[in-house]
Amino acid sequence: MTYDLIIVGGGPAGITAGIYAARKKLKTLLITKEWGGQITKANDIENWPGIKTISGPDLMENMLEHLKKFEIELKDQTEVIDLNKENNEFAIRDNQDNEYKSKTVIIATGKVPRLLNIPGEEEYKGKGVSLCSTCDAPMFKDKEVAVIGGGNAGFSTAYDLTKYATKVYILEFMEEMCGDPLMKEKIEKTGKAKFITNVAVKEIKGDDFVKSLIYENRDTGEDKEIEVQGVFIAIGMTPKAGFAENLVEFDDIGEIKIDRNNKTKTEGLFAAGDITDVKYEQIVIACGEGAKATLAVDEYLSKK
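Chain shown above in sequence, structure on its own - the form predicted in complex with a further copy of the same chain:
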């Protein structure tokens, strides 16, 4: 049997692609390791249009229930390990040694944020530790916060936070900040920032909520503790699309390059959401991209 479409990934992009595929009556299979992706890590989502506040897991549950209303084959707890194209058909293999055939594929496997792997990081996620300032900055009004990472992601996180927090520490492992100097100037001008270089963050401490952070001066080996109510980790994201390496082109941070209609370099192979080189990563953007990818698939199939 050959599917019209296989969607790889069950986050906002993959689920929306699935809803649109089912409504277009495409014979579709959605394969995912887990439901929700990054969204399940979010505590209070306040920028999903039409809902003032919702938890990540709740929004994900709503989307998944919506998807399940339709006729579509779903396979979770499954990882795709190989994708190839032979004789104009895609062959997908999963980690349970199943093989599937499909006329088209949408890759929507998202990214995983790089983490510090230090004590307190996991424990205080959603309790002061955040991975997204666009999502969470407003919750740190009149608080003191630390941003881990002195690259552009860290700078943009810090700048977001200066609008709400009273003090923003920016901590960088290397001897120099590596983000855009103009942006650094802008952050400095707010009078709220303190830049600290050449330090290794060692621990996040708190009670119910984050209270402080400990870092080591890499020159002297001395530890220092600063009081903060928030810690934003901005040391990069890792895309997860190694299985498709023969068929897509990656940009320099491993995202899949797509055109405006979600096409990769291989005919019939599309991508959507955080895994792509679309610049901004937000739930509503990923959903829009998922819809767009399926409409592009539908158009592609209708011309076959």
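Target state, the form predicted on its own; input state, the form predicted in complex with a further copy of the same chain:
Here we give the lone chain, stripped of any partners or molecules.
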């Protein structure tokens, strides 16, 4: 059997693409390792039009419920490991050695957290080192913690932690924090945060559990150690589309290059959401890109 469209990825972009595909009556399969992606790590979302405040997991549940109202084939807990094009059809193979054929494909796999690659990071994962404040913030009630990253991801993490921790250090490599100024104000108003810029984190130390963090002042070259019981890493994300490396062109940080119609360099292959080089990583933008990609697929198929 050959599908009209296979969507790879179950985040906001992939789900929106699926909803539009169902409405266009395209024979569609959506394959995803997990539902939600980054959105499930967000505690309070306050910029989703029409809803003043909603948690990331609740918004994802709403999206998934919407998707399941339509006639679309879903395959979750499944990872795509290979994508090729043969005789004007795409062949996709998953980690269970199943193969699927499709006339078109949308890649919407998003990104995975970027790591520091410093001593102690791997050793203390689950022992004070965390990549998810939504999951782990309550464990740090009345403790002092450090957040690595002064962008939007770092600010969101820090704000989650101010509800539990007594002190939150926010460390940024650049000379200035680069996250949203309004979110920075909200964090400052808690009275629990200390912002530290122009530093390079060098090591996480502890025994059975995290006890401290060492960073270098990039101006002076001096090392400083701060006592913390938790370290939350929020330095951005790395795109995950290695399975398509023969069919797409990546930019210098591994994002898929697309044109204004979400087309990649390969005819019939599209991409949407944070996996692409589209500027600004926002849920609402990912959803819009998912819709655009499916509309472009529908137009492509109608011309074929």
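So that the term is clear: the rigid core is the largest set of C-alpha atoms that superpose within 1.5 Å between two forms. Residue numbers count along the first chain shown, from 1. In this text the structure is predicted, and so the values were computed from the model without any measurement.
Novice: Using a rigid core alignment, state whether the CA of I92 is displaced by 2 Å or more between the two forms.
Specialist: Where the cores coincide, I92 shows only a C-alpha shift between the two forms that is less than 2 Å.
Novice: When the two forms are laid on each other by their rigid core, does G236 show a Cα shift of 2 Å or more between the two forms?
Specialist: Yes; that C-alpha moves by at least 2 Å between the two forms.
Novice: What angle, to the whole degree, separates the smaller rigid part's two positions between the two forms once the larger part is lined up on its C-alpha atoms?
Specialist: The smaller domain rotates by 56 degrees relative to the larger one between the two forms.
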